[in-house]
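Here you get one chain, nothing else, as structure tokens; it is the form predicted on its own.
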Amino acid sequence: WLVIAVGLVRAYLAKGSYHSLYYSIEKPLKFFQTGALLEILHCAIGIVPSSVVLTSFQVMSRVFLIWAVTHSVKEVQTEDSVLLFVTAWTITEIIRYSFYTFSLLNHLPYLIKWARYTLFIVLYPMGVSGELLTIYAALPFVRQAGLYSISLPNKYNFSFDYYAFLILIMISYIPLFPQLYFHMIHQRRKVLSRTEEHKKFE
């Protein structure tokens, strides 16, 4: 995630500006989000402590976006949404990968905890806001051009309308976001208030 985050600076100081930066790490986002499905076996397997629940919905979510949206409709990869979730993306991940790293180490700096804990609250609905910005975009592209879907009559009796499929996707949000925002918020009370405690022993 430091590759694209590198990528993305040194393209905008190229370009002198933040339009269509997503061109610029294009290849590196594609091949690490989609190596994030390691990240449920790892948490199904016990590597990694988190919930294999969480994981998988917010991995294969990203992996969704990535492949299903912003590469299938070309038309998004210049939308300022699509650099909106993956900056949000980029930040997240290198501060997260840093909180595992350190603490491996067993030498976390509070700093960081504090980041992985802290940062979410704007980081979050920044990249939630991204990806529906996104797909909202990609919806008028899908419907012209009936991408992914299947109409009747077929030999299959089978229809999917892809187009449907989206929007079922963007309103899937409304309960799930609320629900993942305020587990972290928990996540942050329980974990910084016992480094507060722990500091007071010292």
Contents of the next structure:
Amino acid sequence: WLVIAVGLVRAYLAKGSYHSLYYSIEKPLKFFQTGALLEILHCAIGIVPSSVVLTSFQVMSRVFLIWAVTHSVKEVQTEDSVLLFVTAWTITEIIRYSFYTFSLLNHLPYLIKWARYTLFIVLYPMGVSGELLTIYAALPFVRQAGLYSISLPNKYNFSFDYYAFLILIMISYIPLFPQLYFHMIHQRRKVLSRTEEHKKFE
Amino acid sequence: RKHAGVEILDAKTREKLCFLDKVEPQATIAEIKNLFTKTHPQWYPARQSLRLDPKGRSLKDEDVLQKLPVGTTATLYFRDLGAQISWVTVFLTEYAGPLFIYLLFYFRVPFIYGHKYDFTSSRHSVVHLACICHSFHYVKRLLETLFVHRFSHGTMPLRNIFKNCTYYWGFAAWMAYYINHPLYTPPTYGAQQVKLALAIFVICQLGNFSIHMALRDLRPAGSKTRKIPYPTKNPFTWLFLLVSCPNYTYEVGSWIGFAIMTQCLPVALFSLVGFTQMTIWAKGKHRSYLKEFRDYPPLRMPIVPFLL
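Rather than the form predicted on its own that you just supplied, could I have the structure of the form predicted in complex with the partner chain?
Expanding to the full complex; the earlier chain stays at the top.
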């Protein structure tokens, strides 16, 4: 994710504008975000104590956005909304993985813990906005090309409308985003207040 | 004759909820639950879980007070299981839905397909046959719920009815939409395919019914006895030689038959999801048979002969 961050900064400095930076980090973004599928596996086999369902949810939604929206609908790759969510994800992941690394080394700087449980307040809405705007931008092109859609009649008597599916996905953000957001806020109160308690006794 | 005292504490807060004095030592947990309801009417017996240990397992209604490891005053811990609904009610609701919903699509009730198709009839004979089979299946289930099944538990949590009905009604609507669609495409291999599928369906329906009757005969009315099921004179029950839950095996078979008959992908997906759920149930049932009976036939698999 540092590779992606550095790639973004370098491309910005080289081009002088922040448009179409997606192309400069497309490959590492796909590689590292798809690699996060391993996190689901780790939960499933038990080496990580998190919930499989929650982790699958988070990782699959990212992978969906990268492959089924951004990669599949080439016309949205130049949208600024893509930069919005890529930036949010990059900062979030750099902090999150640093948090895990330092925790494992038993040497977690308070700054990293603070960052992980505070910056999400801005980064999370930022990422969600970027994601929703990107899906929204993709809609007309999906409609036009009939992307990933099957219509009747066909011999398996089945139909799928990817355009309607994407709209359903967007609607699902309404109940899901507040739940996840307030869960993090609750976690923040728990984790950061605990550190304050420990500091009092030092 | 010694009378026992029973104190009931909340399992989470340890708060004393009730003290029952002069309880007969031969009283059952069911009777104690009834006494508890008198002081706390909002907790009817079906929602009470009473246990000896706050984190232990629930005591059974049939357990007798004096046979439990307690002193002259028994301490029982109470946990509220939440609003309960009877199994019969859940089954009737979840099965009546698909029966009715499928017919709405079959008769092409307005606002489902385009207006020019309102109340029209499909020109494909397999569509009519499919409606008969689907309807027969759910009528059979409703009748079995009313007259055949003997339930071990009286009730289940209320939220289950919403979950179950969403599943059954949702899938019924999804399948019915395509099968009864004006643009429906009949099976690739025509009448041959439909005949084979119908044979599979009928055999599996008869099989499933035979197993339900055999299981019913294992348990006398009103009792909760548990016995190993064995094959009877009815050839459909001979599947007991190879599987613990042939009723599930036949059920999956019926839906596979229906999928072949209609050549409809949503039906195949419904069969797959059903198979997954029934496999989980069959494995659980198989495990509890093995735990309960030392002499359980070793050749039997949970749901698929020799395989699963």
